[in-house]
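Given as structure tokens, the chain that follows is alone and in the form predicted alone.
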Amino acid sequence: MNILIIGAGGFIGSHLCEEILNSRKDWNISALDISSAKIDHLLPSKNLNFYKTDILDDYGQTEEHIKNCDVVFPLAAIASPLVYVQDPLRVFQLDFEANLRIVKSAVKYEKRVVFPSTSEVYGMCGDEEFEEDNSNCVTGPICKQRWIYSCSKQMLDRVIYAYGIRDGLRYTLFRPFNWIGPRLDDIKNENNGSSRVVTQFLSNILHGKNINLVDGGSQIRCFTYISDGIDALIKIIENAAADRQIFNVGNPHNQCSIRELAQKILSLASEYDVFRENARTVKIVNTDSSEYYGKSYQDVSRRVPSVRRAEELLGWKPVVGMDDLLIKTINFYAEILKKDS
């Protein structure tokens, strides 16, 4: 099988490449990205070919690779709330416009697409748990530009679904719920808002900065270890029952408020030499979302997935618990910091 991974140098892409090379010796990967930093350790493999390219500037090369693959993963996207607010048109350009071209090429050449939707498409849905085909997708007013990411992904979900009906496009949509693990973000970047929540808190501790809880940190999220997420993606590739389906991929058992998450990370980090000194002095403080992100930000209080469909059709269940997830992730960053010191 020939797998095309666009955005292979990102968090999900790098782990997907790693798992395929480790466990599927007869699969070949064409890996496209603007940087290979997160997959440099994989480049010697004869089953992986890396192509440095920017899909915004050189789409011709991308289209050639789509012609020659069996399955395409369009993983290139901006997934940072700070960018949603500060540069919404950049988000739209990459997350919607560039990926729409990829989807259209997949239709043209009759290729299968496994597309990363997002838990954010549910927006401010009030359901206790989100179901793929039943929960409403609810976002805020236009002035809350934070929702441009959610809307871009949701619109592509709808376009892909429509191509499936009209043109027989083979697709699977998967919706990650806070996937966490090694290579997520660069914690050496000390700018607030530059990382996702777990790595942001680790970065704060590393640089001796207080941990900011946006609007008090009462928001409930469900955290999923990257190995569980990648296991779901492999099952999606191999299972015909995944065709023209949408799957939430998250761990509803790992529910945690952002305040609880900060407390857990601060406690765990104090056990590591590279974090211990600052972990003793860093404080957890409340901050207003308009001060942290800007007035265009809006959030949702609770985001919990139903994963029954993935369990029933794919035979998939998440297995990594909350404490193990954090320990595995902190271990990785602690080792990186030790090597660099």
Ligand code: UGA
Contents of the next structure:
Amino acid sequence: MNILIIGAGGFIGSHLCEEILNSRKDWNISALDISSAKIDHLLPSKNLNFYKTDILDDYGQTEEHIKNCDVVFPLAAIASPLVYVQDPLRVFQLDFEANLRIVKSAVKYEKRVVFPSTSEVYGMCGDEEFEEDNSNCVTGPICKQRWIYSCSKQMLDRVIYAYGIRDGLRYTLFRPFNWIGPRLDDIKNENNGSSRVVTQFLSNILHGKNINLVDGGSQIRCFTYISDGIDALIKIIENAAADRQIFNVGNPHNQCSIRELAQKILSLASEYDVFRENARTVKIVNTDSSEYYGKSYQDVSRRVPSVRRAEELLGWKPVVGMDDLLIKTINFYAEILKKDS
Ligand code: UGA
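Complement to the form predicted alone: the form predicted together with the ligand:
Shown next: the complete complex, the earlier chain at its head.
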């Protein structure tokens, strides 16, 4: 099996490469990215070939790789809410335009595509649990630029789905729900909004800055450990039942409000030398979203997946609980801080 991972140097890509190399010895990976920093430790493997390339500049090379693979994962994307509101056109250019080109090549060369949709396509949907084929995709007015990511991904979902019906494209769409783990974001970056929430809070503690609860912190997310997410991706690759399906990949048992999350992280961090002192002094404060992200931000107040389809068709279930995933993630960041000091 020849797997092409475009954006292999990102959070999901790096873990997917690692798992394939560890457990599927006869698979080969072509790994494309602008940087190999997160997969440098894997480069000695003979089953992984890294190609430094920018899909925005040099599409020729990317297209050659698509011709030669069995399945393509187009994982290169911007997935940070602050960028959605500060540079929405960059999000559109990479997440939509560049990925559309990849999808069209997959159609042309009749390749299987496993595409990262997102939990964000459901937007502000009011359903108790979001279901792939029943829940509405609810976004806000155009002036709320946060939704450009959701809309870019939704449009690609629709395009891929239509190619499946018209041209027989073999595809699977997976929707990560707040995947968390090692290598997610750089916690040494001090800027507010530079990371997803778990790594943002760790970064705040590291730098002795107060933890901000955007609009009070009552919003709910279901956090999913990266190994559970990757397990679903491997099952998708290996299972014909995944063809032309959409899967939520999240952990409905790990529902947590952002306020609760802040409290948990502060308490866990105080067990580690590198965080202890600041964890005792840092405060949890309320912040207005328009101050934190700007006026074109709008939030999702509750986001819980139904994972029944992944259970039924793939035999997949998330197993890592909330406290465990936080401990595993904090362990990783504490280790690299210790090494660097
Ligand atoms: C994320 C991102 O869009 C993507 O990474 C991804 O597609 C998707 O959701 C997902 O992983 O499912 P969101 O959950 O809003 O969106 O991203 P975070 O930045 O992790 O924020 C989570 C919540 O914490 C938001 O309500 C945000 O306002 C809040 N937050 C964030 C704070 O209260 N304080 C902070 O300092 C940072």
